[in-house]
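In C-alpha cells, the next block holds one chain alone, the form predicted on its own.
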Amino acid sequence: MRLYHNPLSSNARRVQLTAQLLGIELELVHVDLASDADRRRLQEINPNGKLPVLTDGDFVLWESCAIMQYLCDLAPEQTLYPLDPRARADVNRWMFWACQHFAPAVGVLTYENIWKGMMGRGEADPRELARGERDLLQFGAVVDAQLAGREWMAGQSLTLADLALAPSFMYIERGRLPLERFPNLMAWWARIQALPVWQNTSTVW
C-alpha cells in the first residue's frame, strides 16, 4: 500500500500513526505541495487535490479518517476501532468532530501565524486571529470536559478518536494555540507526546 503524504500535513500524520500502531507497513510517497507538477499528479488520484491519499492495488481512498478506518478493518486483532456499535459510534463522533470543528479552528491560527507569512501573503489579520482563538477556546473546552476522568477521548484506551485529534497539536507552539488553560487536555497531550509512535512520526516542527 502507498500513502501519498507530506510531513507537514496533520491529516497525513493521522494515517501514519494508525498504520504504525496496527503494524501495517506503508510505502510513503512524498508530495511537494509547492511543486506544480506534484500538485497535478495529486489531482489525478484525488480530485480534491488534498492529502493524504492511500492506494491499495487498484483501490484509491482519500479522506484521512476513512483511510484510518479502512486500515483498522484490515487488522482483525486491532483495538483502535471498537467493534461494539455504540463504542464505534462514539469513536466516529469524535473523529468527525475533530475534522469538522477542532481542526478548522486550529487551521485559522496556523494559517495566520505560520503559513501566511511563509507564503508572502502579509501580516496576520487580527480579526481572523480573534475568530480562530474564539473557536479554539470553545472547542478546547469541549475536549477538556470530555477528558475529565478519562485518559483518552473515548475512555481508558487509545482509539482512532485520539489519533484523529492529536495531529492538530503539531503546531501548538508555532501556531500559538491558546490551550494551556485546559488541564485535562494538556495532560492528554503529554500522554500523546510520550507515545513512541508519536515520536516516530515527528517532523522538523
Ligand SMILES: N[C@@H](CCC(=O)N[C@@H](CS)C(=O)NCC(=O)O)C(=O)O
Second form
Amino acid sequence: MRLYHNPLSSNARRVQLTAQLLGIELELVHVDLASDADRRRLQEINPNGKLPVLTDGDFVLWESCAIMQYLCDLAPEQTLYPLDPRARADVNRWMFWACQHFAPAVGVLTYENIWKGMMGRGEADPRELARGERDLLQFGAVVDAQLAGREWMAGQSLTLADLALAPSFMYIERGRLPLERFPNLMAWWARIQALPVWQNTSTVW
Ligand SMILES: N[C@@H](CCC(=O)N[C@@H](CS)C(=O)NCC(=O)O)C(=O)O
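Got the form predicted on its own; any chance of the form predicted in complex with the named molecule too?
Now the full complex is given, and it begins with the chain already shown.
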C-alpha cells in the first residue's frame, strides 16, 4: 500500500500513526505541495487536491479518518477501533469531532501564526487570531473535561479517537495554541509524546 503524504501534514500523520501501531508497512510517496507537477499528480488521485491519499492496488482512498478506519478493518486482532457498536460509535464521535471542530480551530491559528508568513501572505490578522483562540478554548475545554479520570479519549486504551486528535498538537508551540491551561489535556499530550510511534513519525522541521 502507498501513502501519498508530506511530513508537515497533520492529516497524513494520523494515518502514519495508525499504520505503525497496526504493524502495516506503507510505501511513503512524498508530495511537495509547492510543486505544480506534484499538485497535478495529486489532483488525479484526489479531486480535492489534498493529502493524505492511500492506494491499495486499484483502490484509492482519501480522507484521513476513512483511511485510518480502513487500515484497522484490514488488521485482525487490532484494538484501536473497537468492534462493539457503542464503543465504535464513541470513537467515531471523537474522530468526526476532531475533524469538524478541533482541527479547524487549530488550523486558523497555525495558518495565521506559521503558514501565512511562510507563504509571504503578510502579518497575522488579529481578528482571525481572536476567532481561532476563542474556538480553540471552547474545544480545548471539551477535551479537558473528557480526559478527567481517563487516560485516553475513549477510555483506558489508545484508540483512533486519540490518533485523530493528536496530530493537531504538532504545532502547539509554533502555532501558539493556548492549551496550557488545560491540565488533563496537557497530561494526555505528554502521554502521546511519550509513545514511540509519535517519536517515529516526528518531523525534522
Ligand atoms: N479532511 C481531509 C483534510 C486534508 C487536508 O486538508 N490536507 C492538507 C494537508 S494537512 C492539504 O493537503 N492541504 C493542501 C491544500 O489544501 O492545498 C483529511 O482529513 O484527509
